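The chain below stands alone, shown as structure tokens; this is the form predicted on its own.
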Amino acid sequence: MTNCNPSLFTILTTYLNFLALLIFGHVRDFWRTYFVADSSSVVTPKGYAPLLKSFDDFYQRRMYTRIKDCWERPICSRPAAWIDIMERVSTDFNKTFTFTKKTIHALNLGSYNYLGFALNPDHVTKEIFNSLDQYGIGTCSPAGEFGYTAVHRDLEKEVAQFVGKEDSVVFSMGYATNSTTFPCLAGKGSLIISDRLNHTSIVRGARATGAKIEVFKHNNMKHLEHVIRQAIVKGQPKTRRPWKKIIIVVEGIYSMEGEMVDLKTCVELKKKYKCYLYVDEAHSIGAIGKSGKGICEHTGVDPADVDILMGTFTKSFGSVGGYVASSKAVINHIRRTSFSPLYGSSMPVACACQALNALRVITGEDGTNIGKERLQALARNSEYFLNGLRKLGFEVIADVGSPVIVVMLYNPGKMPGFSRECLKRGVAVVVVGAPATDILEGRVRFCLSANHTIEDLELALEKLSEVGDLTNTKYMKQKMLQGQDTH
């Protein structure tokens, strides 16, 4: 993270909070191991090694379960600007939940509904129903067999045109787009240089290659150049031979930070040291840039200077799956070697139809101005909300223009309090903490949508201000007051 600066008091109280949780958790485990049976614990047979990772099991039972009610809240409506959340209660400290048959109508600030395609234009919905009539619900087959249709072909062709590449291949799952593509691109003797805060799908995919992996400080181009230079000088471990290839991997918008990559400098470095550049545009494609073409358009970079562009249809397009776009040679190689198109069922045709028609709305090929208007609304909402949070005194780390806006909470005890108090006031938010972030970097992540109105955002800011005062999380306001006191 580039803009995070907690006070010493915040750091100490955060560590003490985690320490208290660990101590009480282990005391409870000791008590229930020797005195009281506990159905939540997995008993290891005598003479056997533990089947589960011990700390993962402990974390789930003794730490996550305490605040489990803040996640996995089921909804019974479309994930649009406003949602209906099914109310539930627990009488066993969140081990199980019971539904009350009531709903909570809440402002949705947590869904990846950037361009508002959770509420489709009528002509898009009509096309999807037509595809269901023609092709059915699922393909039940990989793309390499009988799971590839004219809709998939059109989607790949139009995605490639949209992002400025020769060809593209679509995947049925966004996570698998990264995790099954990297093994096709790198192997033993290759070097992958990855941003420290890259998504776990990139991390898993890179580890599956067998290549050497180096990590550079988040969005720190000086450190990236240092890592590249050291790698070139030292060569491969043991043999010191030159690397077969070096691939730099970054994200357009970092999903847990709301920060954008310094793409221009990345391109300069990749040209200077003859590396390849892989950009994950899961959160930037369709969300930033004048015409929604993502980080390349937003930063003024020629897509030809980026070797591989990856994106998903689960955010701005209101569908599922993802794509990889590159040269025809690279895409043909991925089609022949990636596990996903070879062995996994292809994207359901209705979902491919949704992504295709959403893309046509964004580009205006549907004959309307809906896409243009939604892009403008998203940019307006993102800037308005970002400025509003900063004026209230929250510590915000997102870049201007990003639909993902992050407010720091730090202390793990403040995450559930913030989430629950927001829900009481009719605002649905997503809080995130360790292990999804560093231990000191608990936060609330807001996702803006073109469906939001200024009135919605004004209401949200009013309620968030109340919660911020209640939970004492307006850290920038506190720093300003402390600065005035010192003078």
Second form
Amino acid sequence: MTNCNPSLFTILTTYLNFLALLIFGHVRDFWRTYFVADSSSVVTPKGYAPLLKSFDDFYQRRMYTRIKDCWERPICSRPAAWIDIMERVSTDFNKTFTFTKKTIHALNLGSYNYLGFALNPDHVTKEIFNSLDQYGIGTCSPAGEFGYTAVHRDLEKEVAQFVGKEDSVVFSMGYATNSTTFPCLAGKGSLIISDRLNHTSIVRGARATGAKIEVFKHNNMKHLEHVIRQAIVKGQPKTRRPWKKIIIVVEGIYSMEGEMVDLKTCVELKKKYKCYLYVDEAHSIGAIGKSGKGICEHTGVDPADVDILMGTFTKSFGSVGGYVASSKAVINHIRRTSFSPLYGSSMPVACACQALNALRVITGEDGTNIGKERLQALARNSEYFLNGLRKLGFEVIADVGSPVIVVMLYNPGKMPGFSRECLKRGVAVVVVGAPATDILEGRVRFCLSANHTIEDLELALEKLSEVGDLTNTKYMKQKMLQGQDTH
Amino acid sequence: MTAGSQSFFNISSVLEHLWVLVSYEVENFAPRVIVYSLVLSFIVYLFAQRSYKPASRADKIDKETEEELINDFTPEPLVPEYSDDDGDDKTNDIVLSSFGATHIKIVGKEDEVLNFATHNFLGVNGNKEIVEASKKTVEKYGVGSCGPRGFYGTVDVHLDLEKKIAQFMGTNDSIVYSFGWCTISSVIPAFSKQHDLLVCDENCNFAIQSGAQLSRSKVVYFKHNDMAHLEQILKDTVSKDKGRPVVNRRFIICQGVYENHGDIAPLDKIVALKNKYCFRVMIDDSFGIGVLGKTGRGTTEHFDLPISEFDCVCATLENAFGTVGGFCVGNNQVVEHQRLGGSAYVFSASLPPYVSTASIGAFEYLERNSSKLLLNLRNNANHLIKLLEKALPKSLILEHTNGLPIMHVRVKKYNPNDHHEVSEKFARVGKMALDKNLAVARPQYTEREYQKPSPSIKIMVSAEHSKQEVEKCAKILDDIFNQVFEDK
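Return the form predicted together with the partner chain of this protein as a structure block, the form predicted on its own having already been given.
To see the whole picture, the full complex is given below, headed by that same chain.
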């Protein structure tokens, strides 16, 4: 459960809201099945079971589709501080959309553009064009065959240096980085201890290993210690033999919470109990730490104490793909056995070039101050926005310094309300609810960028305040007014 | 029972009310009261119990033993050790410094290398027009899309690409993923869950096997392209129903073109079987798309089968189309479901906008030039096959299909005990070819494969290769194979 405190009234109304949605959905399904002959509904041929079973389908048809306009909003501009959202309308209750050919110019608080590389400095764009001329678009070959280029090699070297490890390997897709690397590291007889709120790619990767998976309460180091102790003492489930190895998996910044892992304690535990530690820095690399080196720099932990540092280039580098950084021996093993370098196409060269040049800008190797300025702008924006939201009375979940800031909405009815009202006022936000989060924990998540100016954020806070009043989501203010304890 | 609502806020009148009720019950329904009291007491007794925790081994162990067990714990190293010359599975040392339709440049080599090692079957990858269009997109949108499709990562070019693919394949809609490998391995678990049945060809690529494993469904493999065995499995499944309605979903999963063996699945027979036994079909046509069929629409067109016969057709854009990513086409329901149910679609950043533009360009290039490109491709493939088959040593076999630009040279009688020796020989072949400025691929496989293919040299032809280049490739390879695999 996220670190939030809904009041009893909020809990009750949220459950009631879901109940109402379920009842309405079932009533409408019943009506449609028995009273409406509709050519658009899918007919299951005789002798087959329906392709989509009850709840998967029910959720999508009767709950998600009602508020589908809040997601997959297409844009026709770069995902920088301001975006142009293509306006669309629906005449059949969100089943299909038509574009009105108009665009909505909105402040972008949803894209993962922490260091603003959606807006490249000119010299970076020039390098991208050169690489397109030299290498074309795709590499048409896995990295293990003929898909490995000089750009990939340089990127791997510089990433390893940046995060403080001996070597690294890059992958074409962030999701695939986790899901194809875990099977190299663990197998049957090993144990993976994963934070409860870890990303789906980690869950998929862990499942693909065949190892046993245990979960510990989100960011709760005491519970993690308890789980480790119990695991070592009890051993493997049926045979009671000792575990081959234990891997603890945490994230630098949890993307749905904006919270950072207590890495110092994690490292102490891993050393004490001889476990291995895997940190997924998808959202924290480039975004926190004085020089953008991620969670290790931010918490003052020596990168040598973390066995594997994984990250992605999608968020702070304006590219795609991911990397895994570790010792030479581990990277060598991953190169030989991970499914991505064996079977999947290697990272498109222009994207590798973008990541490489963005990295050089961040470290200042390109000879400019752009990197330093952007890091400072991001830190300033994160602090300003976090304080601003707290002052307004929203219930904010985020650690200081995190560019991901979450405001709790709880109620599934308030999510689309918040999203649509913000869009009307020219602010593009991302709302998330069940099943991506726990059922009670609908939220709006803001991602800040170095491209944002203070004026942009002031405007955002003004509009968010209006919407907060309209949707009655300033929960901390309400609690204060009711004389309850605040955080 | 009358409702004495006015007395609610008056405690004494409530108690009086209750007493009247109870005495009425006791007077008239004594047995009922006894039963109610017994049940109530039992409930109170249960609540009064302490919660039961089964005694676990850890609970029985004292602190000292616990500490001992913890101190004794000795984990394995995180990764196994490799000796320096692990011959066959050595990590690739080849680093490219440039890439073109028929030639590549490798770091450390001055001369250009003739490229028969990559999947750019149509030679689209370096096409100047497509590169220029991509540059314009980079100028407008930047490189990355900075978000998943659900969170402002949907750019208008993505929608254009999906429309283009749907139009090309002849369906209403399509869905685009940002990595080819993750496409089929996300689509399978999106539709098939626990209790469902997947009947897969034993030579399916690892992405399919991975998707099948993640789906937690029951997986049954049939012998490669063996329709009799497939029919047996389908028959057995249906016979177990005993006439009852079907409650689980059943899929046949195969590929259009099997890249590990250079052969084609008999899709016409598979479709006939699936209709007979009421199974659904999902195919991965990554190596058939842009290669087979009159207009390059893949294996389905090759067999003249309407796309509606297939529930899902997945393919990557990373081969014939020379870009990145993958797509899936099917009916509206199939595509819509993946927008929430396709794990790699929902939880991953979307395709970079310039890649979408390049992909659209690749489709248009194919549409405009399909007859010329496909003719060249097939002629080149057939020419190479003819030349290689003639001169290969007797101990080797060329796994191929006429007209397919992907072929493997393998040892005829492969014994798994000789794996190391065979791999080393093929590694030598690859190296010697490179010394003669020819690039051919040596595919590597994971140990987790259901049926790990034996070591081989993989040769891939492009539509852009000239006849002379094909002949040069055949000559170099024939010399090397005869040298390394001398007929004894």
